[in-house]
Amino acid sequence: MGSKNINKNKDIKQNTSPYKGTTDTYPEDMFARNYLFNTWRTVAKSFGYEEYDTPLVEEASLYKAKSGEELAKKQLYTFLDKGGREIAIRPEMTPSLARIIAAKRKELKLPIRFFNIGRFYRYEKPQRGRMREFFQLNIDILGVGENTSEIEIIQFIIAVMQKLKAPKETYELRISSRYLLDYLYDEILKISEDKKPAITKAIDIFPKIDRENFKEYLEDLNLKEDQIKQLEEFVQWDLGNLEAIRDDSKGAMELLNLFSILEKLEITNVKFCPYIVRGLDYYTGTVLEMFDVGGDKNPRALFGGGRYDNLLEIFREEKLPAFGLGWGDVTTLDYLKTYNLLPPYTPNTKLFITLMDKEYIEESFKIASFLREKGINTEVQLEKIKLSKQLDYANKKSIPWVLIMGEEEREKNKVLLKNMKTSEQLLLPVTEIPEKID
């Protein structure tokens, strides 16, 4: 019975597409994953921040107690382990963040600097800039209360920014607080608790949609007509509205703060936007996202962030205040292709070593041995075949150097090497190689 099964599989063509949402990285993908990569790490550490890890897979409590309903119920996923327990694969980082800020807080000395890039996964609709798997840059600052932290962090985006060689015309940072928010509920709509969550993501999206259409949004949501006329109000709000009530909003006070520190450090490509308010539940003060505004490619924000000083109470701690944010690949790697940002890919290999017989394939070994230990990244040819075939395999791989060793090469006791790019040969001892090659 289970041999049948067996053979039955067997006929079962598998499909090659990765699972809808995912995607196959080939070497030419990595190239350019590993560019972003490497940029946010030195960028990072430049900083003083310190890398760190967690496990792919939490419990689903974890992200159910403070990431927000539309994370929690519809873009998490999860599983029974064997032992009965509801597990879920990571979507987000700073629950798992704070998880370790508790487990270590009295070893760990503050403020803490810290961050990941790790792989992510939420049950989204694919498409442009947002993808069931993910990598993201998580960069938190903890233990700092003062707003220094949001410059802190906003320095370290222009930092990256500048690094990545992208045109200041075409990213822009917008601003807000969560505290404006709660001024907007309580002072000027009036508001019970039970409707500010349809009416924080009617601001969210208001960017989204046009002006017609949003006031529609928010006649659905019953609100009377001088409510709707407040809030149309309140998405477009300047720094000149906030100065009004700077003494009696707490995220007034710190935003125009905030706004004339980057002032004076020269920090251009940034705007206060009330509209601006993240979905996840434990953000508290500061928030912040970036956007392509050099054309309409990229419609959505290339990433987001803020302050979340509370998180640290479901796991029964004091507050600690936090603030960082979420960068992700895929919108960025968009960004990057959409302005011609991306370096031109190249190969790792610096030379390939030809096999003109077989009884030569041990000295090519010894050969790439010898180069690898000084630091030249060495492929040999493993079987005999025509030499223009290797050669044009080195050409198609873009490996820069090649070395040919013939019967009239080894009398010698000598080489041929070859630049690809130029077809300039030397005859030369393997010991001179390493003074040669770029």
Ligand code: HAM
Second form
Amino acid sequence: MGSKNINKNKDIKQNTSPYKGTTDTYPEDMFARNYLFNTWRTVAKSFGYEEYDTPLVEEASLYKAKSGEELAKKQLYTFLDKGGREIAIRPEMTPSLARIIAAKRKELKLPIRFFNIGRFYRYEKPQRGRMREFFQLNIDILGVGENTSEIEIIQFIIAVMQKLKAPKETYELRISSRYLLDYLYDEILKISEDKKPAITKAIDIFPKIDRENFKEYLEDLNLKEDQIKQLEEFVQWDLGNLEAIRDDSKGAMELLNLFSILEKLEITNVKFCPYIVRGLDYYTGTVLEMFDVGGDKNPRALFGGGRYDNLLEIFREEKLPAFGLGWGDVTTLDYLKTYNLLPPYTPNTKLFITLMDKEYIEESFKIASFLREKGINTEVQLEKIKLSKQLDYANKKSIPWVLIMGEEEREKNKVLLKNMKTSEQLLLPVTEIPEKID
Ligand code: HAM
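After the form predicted alone, can we look at the form predicted together with histidyl-adenosine monophosphate (HAM)?
The next block holds the full complex; its first chain is the one shown before.
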């Protein structure tokens, strides 16, 4: 029965498309991805952050604890392993990070500055900026309760954007605080606990719909007229509104303090936006997201993050203040493409060794080994075909240097080194190649 099924599958024509919401990454796209990852990694290290990793799978309960309904129920990829455990493919890093910190809490020196670039899965409707498989840079600082960690991470963000040569007018960092919502709910709207999640969702939707629809959305939540008005005002608050409640709201006080430091540091692409609330349950204070504001092609956040001072409690561990963000590759590569900020694809190979005669192949391998040891990425022609075809291959792959070795050259113990851009040719011994190639 089993073997019959296998035979049956053999006859089915397999699909060449990847699974819905995932992409195959061919070398040119890999080049772009690596450019972004190298930038993230270099800047993170320059700030003293250390790289870590965690398994791709976790017990599903880890996400049910504090990641929020949307992620834990609708978007989680889960399966039962052979031992009957419910396993999830990680949809985000923060719970895993909290787990590995909680496991070694006593040994790790505070503050902990950690970063990771990893792959994640969410069962989402694929659309621009949203895939089922994606990467994130996670950068987090744990053990600092002061807003100096916010400042440091914001400095990191700006440093990455500068290294990516992003024009200042095309991006905006939007910041608010979860504590401000507490003030809104308890001091202004005076609503019960059960109504809060729906209102938080409405606030989150505000920038995505027009004013009229927003009003209708609020009306559907059975709010009183004055509450609707208060909410319509709240989502448009600016720093002036925060001044007025500075002494009564922890959120207002913290945000004002943060903005005054940012001003002194001349960091300007940052805006207070009360409608930034973030979808994940574990956030406690500052929350932030970054948007492309240079046009309307990329409406989704490039990254999102915030403070999560209580997450270690799910491991029955003492609280540990924490702040960090998850920066997506999909949204960021879309952004970089939109503004033509990706460097042109350059292949790795520096030099291509042609093959004039089958007999010369061993010589080719020897020369290639010598050149690779000298740090020159070298490709070898493995089959004897017409020289013009070999040169055509090198040309198409934009390999800048070609080595030609015919009978004449071999007699002189030399090779011809051809610059593919200028067509200039040099007759020289192999040992002199490294100094000729930049
Ligand atoms: P998040 O807002 O769920 O936060 O995701 C952060 C970023 O990951 C998004 O802004 C987006 O760039 C990218 N992203 C999320 N889902 C997708 C998707 N389906 N397709 C493509 N890109 C996606 C978190 O994950 C938090 N754990 C971040 C964090 C770290 N907070 C503190 N530390």
